[in-house]
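Only one chain comes next, encoded as structure tokens, the form predicted alone.
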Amino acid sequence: MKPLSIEIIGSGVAGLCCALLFAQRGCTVTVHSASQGFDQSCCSWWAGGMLAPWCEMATTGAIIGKLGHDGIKFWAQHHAGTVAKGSLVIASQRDLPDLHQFAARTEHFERCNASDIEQLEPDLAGRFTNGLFFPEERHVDPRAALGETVALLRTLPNVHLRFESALSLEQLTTPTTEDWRIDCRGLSARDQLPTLRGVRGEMLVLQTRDITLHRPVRLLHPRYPLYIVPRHDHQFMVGATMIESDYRGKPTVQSVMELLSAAYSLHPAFAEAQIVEMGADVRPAFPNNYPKIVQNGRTLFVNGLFRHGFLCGPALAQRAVDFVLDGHIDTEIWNEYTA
């Protein structure tokens, strides 16, 4: 039987995961993207890269834990740079009630005292006395992970990358000539998914040799919760705000001050760090903040990943493949198109 032809729109984490998984099942895949590939115009460029389904369950629902567990398995298989050192959640003494509430809403963690925290993160010794360690969680550098994915796709003879080839609205609303179209445009798909909204996220990249962290650390803070993710060359990704806004401009002074203040609360050494990069983008979300696959004829919209792109994107891509090739539907995330 002739392999199915799949047209994918978008080169962020959802689009590239779909491209890889369809190609691995023998489909002929064509990726169309308005960008030069995975670059600064993609929301995924500004992601934290935390694969933390159980941490996320504390503020979302069980479906994120389920999808995220699949996401961890995907990156462990497809990205050699996946770091398997868990994640740590801590709070100051005054914020311990928040830590207890966090623990009550999640699972797969170990409670930590001051000695445990010192063993996990020696540079935080004496600063925090209570925490939660999630040993099964992981993290990736998003730019390295998707850069590696693009490089792999370029080697596959059944994959055609059409970067800087945006389709017009007329083309997007005309039935595809391929067997299936997978629309992964994020917030740009609001022209066909009107319930999508934008959630602005801002982030910093700091560099300092004065502190070492081995895993993502979340600080529960009453005004501006913080996560810090270690990256290469003594750099740290610091994020992130969640602002109901479609504005894609530069980070605001208020947000930068809040992120820096929270980083200083974690460790004063961050006061001497260099600011390597500041960035912002708008993440696509549906009203309930859960991702969806929406079917409209032979088009599937894979969207609404909110702040869970790297965590849940691979799982949604796999479910799109399972439907197109095997007829399987995951009813928890499946929706029929309504204008």
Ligand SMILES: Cc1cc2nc3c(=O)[nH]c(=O)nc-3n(C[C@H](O)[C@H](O)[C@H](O)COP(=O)(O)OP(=O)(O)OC[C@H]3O[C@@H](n4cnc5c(N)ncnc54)[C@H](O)[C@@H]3O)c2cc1C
Second form
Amino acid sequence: MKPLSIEIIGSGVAGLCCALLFAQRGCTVTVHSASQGFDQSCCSWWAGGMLAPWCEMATTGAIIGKLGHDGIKFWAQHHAGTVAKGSLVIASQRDLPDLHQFAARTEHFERCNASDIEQLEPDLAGRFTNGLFFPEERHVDPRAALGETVALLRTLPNVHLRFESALSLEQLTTPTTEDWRIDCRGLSARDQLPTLRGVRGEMLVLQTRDITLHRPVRLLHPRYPLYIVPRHDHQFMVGATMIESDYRGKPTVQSVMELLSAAYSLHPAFAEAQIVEMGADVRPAFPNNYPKIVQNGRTLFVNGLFRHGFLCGPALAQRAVDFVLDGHIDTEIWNEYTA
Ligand SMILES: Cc1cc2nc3c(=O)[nH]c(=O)nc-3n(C[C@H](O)[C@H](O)[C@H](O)COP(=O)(O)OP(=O)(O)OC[C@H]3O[C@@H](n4cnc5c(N)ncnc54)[C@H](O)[C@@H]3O)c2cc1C
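The form predicted in complex with the ligand is what I want next, because the block you gave corresponds to the form predicted alone; please supply it.
Everything in the complex follows now, all chains and molecules, and the chain you saw is the first one.
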């Protein structure tokens, strides 16, 4: 039987996960992307890369935990650089009630006292007395993980990557000549998915040799869920603001001050760090902040990944494959298209 041909639009985390999983099932895959590759034009470029389903459950629903569990398995299998050291949530003495509330809304954690925190993160010794450790959580460097995915896709004979190939709305509303179209355009798909909205996120990358962290550390804060993710070469990604806006411009002074002050309250050594990078992009989100697959004939939209692109993108891609190749529908995330 002739393999199914799949047209994928977009090369962010959703598009690249779909491309890989369809290709691995023997489909002929063509990716069209407005981007020059996996690059700064994708929201996915700016992500922290945290695979933290149980931390996220404290502010979202169980569905994120379920999809995220699959995401952790996907990255462990597909990206050797996946770091399996868990994540740590801490709060200053003043914000301890927030830590208790956080604990009440989630699971899969161990409570930590000052000496546990010191064992996990020696550089935080003496700074925090209470925390929650989530041993099963993971993290990736998004640029390394998706850079590697693109490199792998380039080697597969059944995959064709067409970068700098933006499709117009007219092309996107004309039925595809391939068997299926998988639309992974992130926020740009608002022209066909009008309930999609933008949630702006700003981030920084700092570099210092004066502090070592082994895992993402979240600092509970009344305004933003702030976190610091260690990366290669003594770099730290500090993220991320959550602003109801679709403005993609550079980070604002206020946001940068808040991110920097969070880093400083985690450890004053960050005061001497170099600011290597500042960035911002807009997360695609549906009204309930849960991702969806929306079916319109032979087009599937994989979208609404909000702050969970790396966490939940692989599970959504797997569900798209399960539907197209095996006819399985996951009703929790499935929606029929309504114009
Ligand atoms: C600061 C920040 C931190 C984050 N941290 C995390 C985190 O720690 N963990 C996590 O899981 N998630 C995180 N996220 C969320 C994650 O980045 C998003 O959920 C994810 O990037 C959405 O991916 P996407 O593939 O849907 O969209 P995108 O990455 O934006 O990709 C869309 C693609 O579609 C292409 N495209 C658009 N229009 C067209 C067209 N007409 N024709 C062809 N191609 C087109 C674009 O060029 C692009 O390649 C974070 C986000 C931000 C901003």
